[in-house]
Each structure stands twice: as C-alpha cells, then as structure tokens.
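Below, in structure tokens: the form predicted alone, a single chain.
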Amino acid sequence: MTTDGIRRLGIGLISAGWMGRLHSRAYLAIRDKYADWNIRPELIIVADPVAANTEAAQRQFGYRETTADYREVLAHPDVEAVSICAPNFLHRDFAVAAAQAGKPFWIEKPMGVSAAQSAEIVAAADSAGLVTGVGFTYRHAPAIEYAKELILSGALGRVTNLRCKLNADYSADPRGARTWRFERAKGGSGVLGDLLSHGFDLAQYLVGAPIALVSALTDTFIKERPLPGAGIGHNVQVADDAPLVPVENEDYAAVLARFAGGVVGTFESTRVGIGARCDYGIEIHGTAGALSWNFERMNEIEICSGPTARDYGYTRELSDARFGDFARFQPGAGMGLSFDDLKVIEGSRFVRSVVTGKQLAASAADALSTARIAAAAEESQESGAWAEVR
C-alpha cells in the first residue's frame, strides 16, 4: 500500500527468538536507514508457539497481532511478505507454505535439512514466481562490497586461490545440552550447514563462479552431550544428572574446493574451537594481488594490489564511504558497524527485492547451492574420494 509517496509493506514473522526479534530490529531500522527509499515495512503479526515470545515481541517491536499459528500469519491479508525465522526441521514447511500463499519469505539458513529439502523449497517460490531473502550475512560487510568490487575492476588479476575458515567454540564445552542442533533429522548436517553455507556463499560471491567438485574431511569430536532440561532456545539449562546421548552430525569439517573456470580453495571449520571466538574469514589471492577479512575487525580489510604490490605486502584499509552501504550507517572512516547493522543490510535487499519484483537479495537458488555443495562434501566423506556438486 501506498500513502504520502510511502510504500508500507506489510510483514509477518514466523518464530519469534533470538533470530526473529533480529529480523524485527532490522525492519524497523530500515525506516530509518534508508529512509531515502520510502518504503516503511509494517510490523503486522507475530508467530510463535510460546506466548512469551510473541508477548515479548508485540511489546519490544510493535507488532499490532499475534498468535500462536504460523497459517494465520501466512492469511492475513495485510502481510506482504514474511520472516521465517524457525528451528531449521520447520523450515521447509513453513517456506513452501508462504510460497504457495504468494507470500515472498526472508528464510535463515541452512533453508532445510537436506539439499532436497532445500530444492523443494526454491520449487515453490520459482513456481509462484517470488522474490526470496536467506541470511547470508556476511556477504553484506561493506569490507566485502569493497572486496567483491577490487575483484571485479581487476585490481587482483585472475583470481588463483581462496582460503576460508569459519572457527567458533559456542560448542566446545561438552556439558552443552544436545539440543535440535546436534540431532540429523532436526539440524541436518553440523557445521557444514551452519557455518561453512555462509563460507561457500561468501566465497561464490566474490569469485564470482560456483564450487564444481570438492573432497572433505570432518569428524564429530564430541560425540556425546547431555539431554536438554527446562528452558528454551539459547537459554536451555542442563542438569548434572542429565543422561548423555549421542551427537549426530559433525564438530568438523575441511574441504578442498574447486569452482568452475579453474580457481581452487580450502574451507575449514569447527562449532568446539577453543580460543576461536567468531573466527570468520576468508583470504583471496590473485595473480597480481590479494585481500584478506575477518569477521572478528569485519570493519577492516588487508589488501595488497598495485603496481609495488610484491614489494610492501598486505596494508590495512578501514571502512569508510566508498565500502558497500557504510555511509548510511556511519558519517566518517574507523568508525565500526555491527552484525545487527549487516542485518539491516540483508533485511534491505530481501525489502527492496519484494517492492520492486526483482531479486536484489540473497536468494534461495543461493541457498540450494551451497546446501548442494555441503551434501557433496558428506558424500566425499562417505566414499574418501573427489564429489561433484550436482
């Protein structure tokens, strides 16, 4: 609906936790953000089986409805577009569900359980004809639109060679309660799914070409954890006498890469890495340069590119306003961004993909992609020899 030259959309969300109140900062942020668009998204209704959680959101962000019924936020006749921000087993359902209500949905990733999970969900929306959003986050660091146009202008020759890693210890302790997470049939796959997806993303995004075959190695290095007692999403509480049960997916994975056109890349990563905070980056090396970010200073960038490259190595560049969509955020260089603001960002892309009709966003096509790529590296695991990506 248009009024006063503004175009209000109308948005629902599906799960209403930590991810969901993001999803929900993020849309209101994007008023203020980009307020040169003039698209206002409007806080409609919010799903969640547990009252709390709705309550907490209606309160926190404004939302006029709630329930405890994904469908009625999928019937409301004032919800434009949607926010799926579920467990990851629910996924597929509720986004084929929003498909076939015409609803384009902002989904998480991994997008299903499966690669065929994940192909049946880019069926629906390809069938219903709609723009989609998944969160792939770290492809909106304005380090990374600078990085991606240095690729592009050249500046790094032909690119030769990526190395990219995704370290984290938010598992590592092993009296972590067995949530979903760590179950095959709820979480999928371990970290291939839920870290290195964004690290097959990011690295696609830059190169610019998709993974053609690849040979992995993971390992489950904490194979049992507790039962989970009283409390819900990031808050579950273990009891000491809770029994131990099996981990069902991996703590690990290294993958060796090839893409299309030639270049080759490692990928490397861990849920149980102690001393690996948020240790997200990725290295590019090209035949007359190289960059390197890391999500933990995402606000700065190594380069190495020029005439005297060889001859001084890598020099730091921080962000300023010519990174990527910096400038709406901060009015001067040093100056940091945080990983809400590169949700603003996403959440602008999948907005303006819904008010315009085209795909600006992630999509879930790139979603299915590296879902393909992880269920490649499971079955290169499986079979100790080179996988194609199907």
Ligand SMILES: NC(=O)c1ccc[n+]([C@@H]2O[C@H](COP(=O)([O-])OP(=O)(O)OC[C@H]3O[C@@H](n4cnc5c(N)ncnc54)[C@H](O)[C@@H]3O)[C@@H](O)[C@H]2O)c1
The other form holds:
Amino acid sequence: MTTDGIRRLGIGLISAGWMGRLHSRAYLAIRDKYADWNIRPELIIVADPVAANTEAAQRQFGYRETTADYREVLAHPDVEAVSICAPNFLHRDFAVAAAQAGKPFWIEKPMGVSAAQSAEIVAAADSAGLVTGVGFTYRHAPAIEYAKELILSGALGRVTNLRCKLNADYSADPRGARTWRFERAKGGSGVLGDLLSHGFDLAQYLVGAPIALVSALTDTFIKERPLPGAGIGHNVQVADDAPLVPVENEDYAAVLARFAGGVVGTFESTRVGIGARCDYGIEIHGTAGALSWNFERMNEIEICSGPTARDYGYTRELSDARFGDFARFQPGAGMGLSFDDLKVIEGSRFVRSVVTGKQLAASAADALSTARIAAAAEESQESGAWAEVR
Ligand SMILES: NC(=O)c1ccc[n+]([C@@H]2O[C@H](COP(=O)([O-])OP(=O)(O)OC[C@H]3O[C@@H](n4cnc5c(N)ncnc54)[C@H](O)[C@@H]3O)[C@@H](O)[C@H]2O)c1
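May I ask for the structure of the form predicted in complex with this ligand now, the form predicted alone having been displayed?
The next block holds the full complex; its first chain is the one shown before.
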C-alpha cells in the first residue's frame, strides 16, 4: 500500500492471444469498475513467442516490457501475479513454474490437457500456499449470480434436475484448420474440456454440489481437417492444397449426471452445430419453481417461482442492480453487459483474492473438478457404463 491508499498489483501476462488480450483489458477495467477496492493492477511484462503479439499488447495495453520467454515473467521482481493464457498443452508447465516462483496465477480453462495435469497444478499451488483464478467466465454473469441467490433463498424449492447446453458452431466449417485444439496431446479432450468445463462448473456452482456419477457418449463428426498455415487462434490460414489430417478429439458430447445429494442433470455440447452460435444455457428445475438462462441473451433470465409458479410458466426479467455486479457496469436497468465485462468480473475476483490472500475466485481446484468429470465421461464413453467421478 502506498501513501495514496492504493494497492498496486504488478501483473505479468503469459501468452497474448485472444484470452491474453481479454485478461489485459480486464486488469485495466478493474481500476475503473472496482475503483472503490483501491486495487490498481499494473501491467508489467508480457511474454509470447510471436513478437507481433507482445508488441501489440504493449502498444494497446501499456505493458512496460515484452519477452518471448515466459520464465522472464515469472522471475520479474515487480510481478506479483500472472495470467496464463497459453494453449492447453502449455498450462501445466507454466502454472507449476508460476507456483514454484511463488506467483499466484489466473489460468484459462480447461486447465491442462488431462485431469492428471490439472492435479499437478493444484498440488503445486497448494504446496506454495497460493490463491488461484480460473477462466470460468459464466459463473459470475450478473444473471447467474441472481439465479444463485434465488436458489439459495429457496425460491425454486428443492432443486431436482437441470439441463445444460454449450452448443457452438465455431468449428462447423470442415475447412477450418486442424489447430492445436483438435490434437489430443495439445488440446486434451474436445468439447468436454473446451466447452463443457464451463457447463460442469456453472452447474456445480449453482447447485452447490459436485457431480458424482456420469454416463456419456461422444462423437467426432468432422473426422479430418486441413493442416493450419500461418496465424493464431481461430484466424489461422488454410492453403487450398493443405493436406487433411485426423481430428483427435470429440466434436460432440452428451452427458447424463447425478450430483452428490441427488440432483440429476443432462449436459450437451457441440462445436460443429450449424445454427448454434454461442447457445450456452442452463435450465434448473425445483419442486417450487424453475429458471432458465442463455448466454446469447445473457442480460436476461426467465424465472418461474412464487405462489403462481404452477399456473403461468416463465416470465422474463432484465438485468438491473439486483443482479450480481451489474451496477458496477451500467447505471440503468435493462442495459447490457458483454462477454468482455464477464472477464472483468472474473479478474476482479482474482485480484481481490491475491490482495486479501483469501480464495474468492473460481480456483484451480474447481478446474480440477471439471477435468475429473470430463475424464469420467471419457471412461463412460469407452466402457459403455456409468463412471464415478474420482
Ligand atoms: N474462458 C473462456 O471463455 C475462453 C475462451 C477462449 C479460450 N479460452 C482458453 O484460453 C486459452 C488460450 O486460448 P486463446 O483462444 O486465447 O488462444 P490463441 O491461439 O488466441 O492464443 C494463444 C497464444 O499463446 C501463445 N503461445 C504459444 N506458445 C507459447 C509459449 N511457449 N509461451 C507463451 N505463449 C505462447 C500464442 O503465440 C498465442 O498468442 C486456452 O486454454 C483456451 O481454452 C478460454
């Protein structure tokens, strides 16, 4: 803390792709949207092997230094916390190294390429006594926080069942390149990790209990894709004559789940679903009511509860100050937040965790929990039987 009462927090960024840019924007926005916390993230150094990415990050966000080597971020004396926004296969090495350097980290999901890697990351963070943050972007959406309050207040009665979907079309084009996301060694699972990790986390967060048992089926509809050329993320180029190579993880997953405590649910996800843009939703039913939310209309929620619940079905409520952190972003009811704002909320939980030493954000342990559910789903797909989440 300095004499002006502001706690400055030195930030290092590892990987300046899409998520790296979003984390950077979030740190800067926290200064404004959460000004009353008197925490000022300072962007110190950014690492990425692609010089154009670090240069852009420096120009756009004001990082003081750039490097191609993530180890320079971890060794930097002014860096107190790091964001790890690398492709999945680099998460384990980067996060374990961050923990060993004593730097709390905010890491993207799915954390690592397997439950075993996620467990290594959790063990390293725990043995260093560090708080962590994970990119579970949807759990603090204002309408979801409102849903959580409703559930806790008993407005739905006893929660009995839920339906969660994460259906997208981002890989629906068969000419879309076979990037690292489609390789087992680099991406891990397909939609089970990339999309359903969000759904498992959201459902466990809202229900307040872990998923204990699953039965799953998975499939890969587009079995080969062209080798990528230059570029990053979803914007890689594909040459007309690029050879086709196998897709190594699933395009689609359906999961039946039983939670500890008895709630049951279904989860479905595709990354090749023509028509589904970001059709990410959850419906929760209880003995006295129900609610339904979809990311494509993230600033509203449908609710059915109260004395007339059985008579009239859902009514729509628009976001306002009752909804989570809504009022930090917008002054008027019904005004909208964006995906980027959700990252600001997520980042705020992380920086506050670092400053207070209390785990206030979705943690590495939460990410491990979703990785174990994905592993059980894969086991069930292989065996054709129900699988316990270990
Ligand atoms: N929370 C969410 O909603 C959400 C959304 C998209 C992606 N993600 C996750 O974020 C992570 C990154 O995804 P993305 O879409 O930003 O990918 P991206 O391809 O846009 O960016 C990845 C970056 O990592 C860099 N990189 C590669 N090797 C590196 C190394 N050795 N050291 C440092 N940086 C290196 C690349 O140059 C690139 O800039 C993934 O784990 C992904 O699953 C989360």
